[in-house]
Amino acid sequence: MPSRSAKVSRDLVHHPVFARFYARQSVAAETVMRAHREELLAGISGRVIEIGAGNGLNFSYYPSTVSEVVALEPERLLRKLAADAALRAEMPVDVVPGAAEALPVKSEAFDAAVFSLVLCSVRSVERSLAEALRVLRPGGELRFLEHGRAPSGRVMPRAQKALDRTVWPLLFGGCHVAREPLAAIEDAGFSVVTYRRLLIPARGPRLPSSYCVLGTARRPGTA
């Protein structure tokens, strides 16, 4: 059983309207997201913590090299959907409540950690990444697929900042579109191994949330 490093409300995050929207939209987007989820999780192994598991859509993409997944989801409805998805997974998946900023698990307990479209909506990116660093074994992997600030140009980055200050977090469950996840991962002390920038969706109009980065980083040190 996971053990708590700090007292965290079981429902610290509760966005019932957005959770229902996200549950429907994410399933509809799987035709686009499938290849990205496969790339995100290819070759991952050992004991894994997924931070912000949502409705559990990643579970079916974990390879047989994974021995166990501890999946944290703070939102009540999404956690229930993730628990249902865990029943269909091919490896043990334990879905538990918890916040990214105070993971209810022991230090150095995992071989890999996964952030998948999560850092946009956490209350503190810095604290969330510090916690991921804490719970990984030395040399452990961080896999990430996140959206953030447009890397170039003048119009979109300004629009993203304006949206973050006004309506976007209110409409989309605390999501922000102008954060810079790759820089934050490096600043947290991870060594970035590989990454690539991509647009989701790849074709069509550019949305404020289209600018993504997918990659792998490591906690320094050796096991």
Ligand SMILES: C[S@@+](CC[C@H](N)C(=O)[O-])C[C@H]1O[C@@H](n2cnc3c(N)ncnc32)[C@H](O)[C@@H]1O
Contents of the next structure:
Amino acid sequence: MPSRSAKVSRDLVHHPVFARFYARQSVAAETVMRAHREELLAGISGRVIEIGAGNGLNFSYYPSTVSEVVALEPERLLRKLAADAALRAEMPVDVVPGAAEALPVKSEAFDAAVFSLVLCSVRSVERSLAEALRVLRPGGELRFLEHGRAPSGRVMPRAQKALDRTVWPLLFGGCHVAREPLAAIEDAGFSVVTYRRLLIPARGPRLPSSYCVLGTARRPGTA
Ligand SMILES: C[S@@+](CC[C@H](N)C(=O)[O-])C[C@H]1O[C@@H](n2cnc3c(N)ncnc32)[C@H](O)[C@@H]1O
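Given the form predicted alone, state the structure of the form predicted together with the ligand.
Now the full complex is given, and it begins with the chain already shown.
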């Protein structure tokens, strides 16, 4: 019989305390997040891969133009919750284990890929985006809603860097607050079509994770 440690090591991402926290906190945050999730997924169509789907909160926002979703989630508890959410979705949603850095799917198999609050947590942003580029058909869409480095000022960017080197990843399941998702998306070879910067939450004190960017990019080329 495999030992407990052997079992744990099979999980691609193992943050059970964070997973329990996120499962509760993310549902409570839906009053704020709902409009952003709607905007993220408006008009998306065809075969979609959602990378780091968490507990599946995006599933109810996919429009009927989506034929099928493959939802990848490496963390066991969140994957189980995503599988429950998939049962309530209006289109087929296949929840599978796997990590962004090595997507377990064929090349050019998807019309769209979705990252929502995930690039902050992956081990390699570069590798994850290269994988998204690989699995999208030429001309396929990348939809993203990510937080990152504050675009201006001196105090917050410095604080974010310090947090990334110390407590933040430990407290929040490997999350980082000083990454630059938009620049990384462009560097990966995507053409950014549209984006806007926003603060989440829009009102109240700014948190290290408040500085978000929401947009669409494309894999160059035509199908
Ligand atoms: C903040 S949660 C966001 C969940 C969901 N996308 C949402 O919008 O609510 C970050 C998610 O990224 C996942 N994650 C962490 N590392 C990952 C990796 N290397 N590949 C794919 N997903 C990863 C976590 O398990 C978690 O579900």
